[in-house]
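Next up is one chain by itself, shown in structure tokens, the form predicted alone.
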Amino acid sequence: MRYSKEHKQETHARIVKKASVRLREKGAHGIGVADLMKEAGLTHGGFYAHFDSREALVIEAFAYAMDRSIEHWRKIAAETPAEKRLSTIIDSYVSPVHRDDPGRGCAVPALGAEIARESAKTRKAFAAKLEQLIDVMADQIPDVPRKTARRQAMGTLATMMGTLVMSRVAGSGELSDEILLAGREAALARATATKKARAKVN
């Protein structure tokens, strides 16, 4: 049976979406192609009709996950007063809900350490999406030179992502909650410092 181009595109998108969740939950090597295709309702043999390699799927799935994060942050920015955008992004990111649902959360704390050991092609794709995330964060830091905003965004993101990794390592008990609270306070302190610096300039 020959399927239409639209059907193939829909199937491809379904595989990528499913993979993006499972990779964040299980890790880059935590689930095999056969199991992934089965979860998507397809046979193992159909995989190469959609992807040249497992690496190609990992790159697409990671890009899909990062695009969802970028869209989420842009949505927050569009719906939140300018002075509260950065703190709202931090609050939504450094939270028990995000910690406890890696499959639908940011891909960097879920996969970053593994991607760092992948091929140059995979790392390059990962870095490009990370830079987009930095740019979205920097967009929420107005009234300073762009270079300054990007540097501030990098520091804030590093704090947020590191906090999430540590809180997951600690589990979901008291220590994990303390790590989330401390990381949130540190990230918010960076945002406050930026506002104070802008106020002095003005």
Contents of the next structure:
There are 2 protein chains.
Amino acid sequence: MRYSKEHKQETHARIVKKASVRLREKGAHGIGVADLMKEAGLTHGGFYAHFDSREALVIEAFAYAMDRSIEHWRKIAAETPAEKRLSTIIDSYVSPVHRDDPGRGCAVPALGAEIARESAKTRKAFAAKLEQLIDVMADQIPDVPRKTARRQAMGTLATMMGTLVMSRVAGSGELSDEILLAGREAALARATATKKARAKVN
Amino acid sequence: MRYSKEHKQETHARIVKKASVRLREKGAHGIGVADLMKEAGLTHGGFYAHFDSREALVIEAFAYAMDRSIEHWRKIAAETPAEKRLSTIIDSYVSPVHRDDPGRGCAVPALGAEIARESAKTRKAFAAKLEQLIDVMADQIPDVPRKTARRQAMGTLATMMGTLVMSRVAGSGELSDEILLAGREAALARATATKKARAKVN
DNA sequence: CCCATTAAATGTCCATGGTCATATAATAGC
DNA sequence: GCTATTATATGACCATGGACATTTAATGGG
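The structure above corresponds to the form predicted alone; please give the structure of the form predicted together with a further copy of the same chain next.
Time for the whole complex; same chain goes first.
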């Protein structure tokens, strides 16, 4: 065969990676196949040698973005003392940097609402990754039953991603910063809720 | 002039109302001008007699949806004893009914992420309504300075809308219900946070 | 009762976008 | 170095969608 054996999969990976950025920036329908291929330095024609359909790329690109988030949180957890893990994750997530750079950020606030309207296949792929992300956060919540940790993680993530959406709508002015501040506070309070409650009881 | 004087504005209002439903259901770019006009029982040609552009309709339709939410919350506040207002708002918002009927629900979880990518004009219109919604919720948070109430309202709304987005992605199964439960808990805790803190201190 | 006025319909234009058939070009093995 | 093989490129098709110029139809005032 021509081209080195890895050539195609390297190209495939490059398309997915670039697409995952642009899709988060422009929305699940905000950019076309031709432009996505151009991002990867290719022309639109070869697209269907790599993907069955545009939807297939969206699924892969989305999964890629979620894997990066999961990896990032795991890395923070590994590098940070236990008592600061949650606040570090929250502070990096609910931040102006993340708000202003959706292309490199979490796919849930960027694409969640749109994915909710896609086919069952797409939604299932998304939901599976979402659950993984929830579980990584639940891992950082100590001293409570797993089920409780999961529930708190869900509430915390909902607060974090909702805050990001609202702050992005508000642009980058005063209101937006106020929303970020409120969201950080709320997320941290939720993530550490049981610990506080236990402290109060004891 | 032909047609009764109110005919045009009635038609205009009908287009906006129908569009606000379909746009929430299908996304800000999920339905075209022709189909939106058909919803109102008209053909696509007359559209530009009513709106300068498609974007202008999106702005109006969105504002309409937000006004309905604001009205709804004010009505709950007026009909419910003070101590139950927040929990009533939260329970009706973070519910399976709302999750499964985005067309009649809050526009923030349905359209927020997409609006964040639109023109400054569209975002400003959205942000103004979002702030009104925050203020209505802040009005229901008693015994704290206005600034604190606003901040808690922001955190609570972020939790509520984030929960709805996540639960919609998850479809309507077990995971989705778990997310709703977690979100209700988190939102209520945040909305009443200071009250609890005060109770603890006293 | 008719005509000036204006709401809505018809029909068209052009750009964009997903899909795919076919052509081209690059290389690995003989 | 040929040739079989396979990754991209070219180019086209067709559907959708926003925009708008023009026509049709409805009605209230003269």
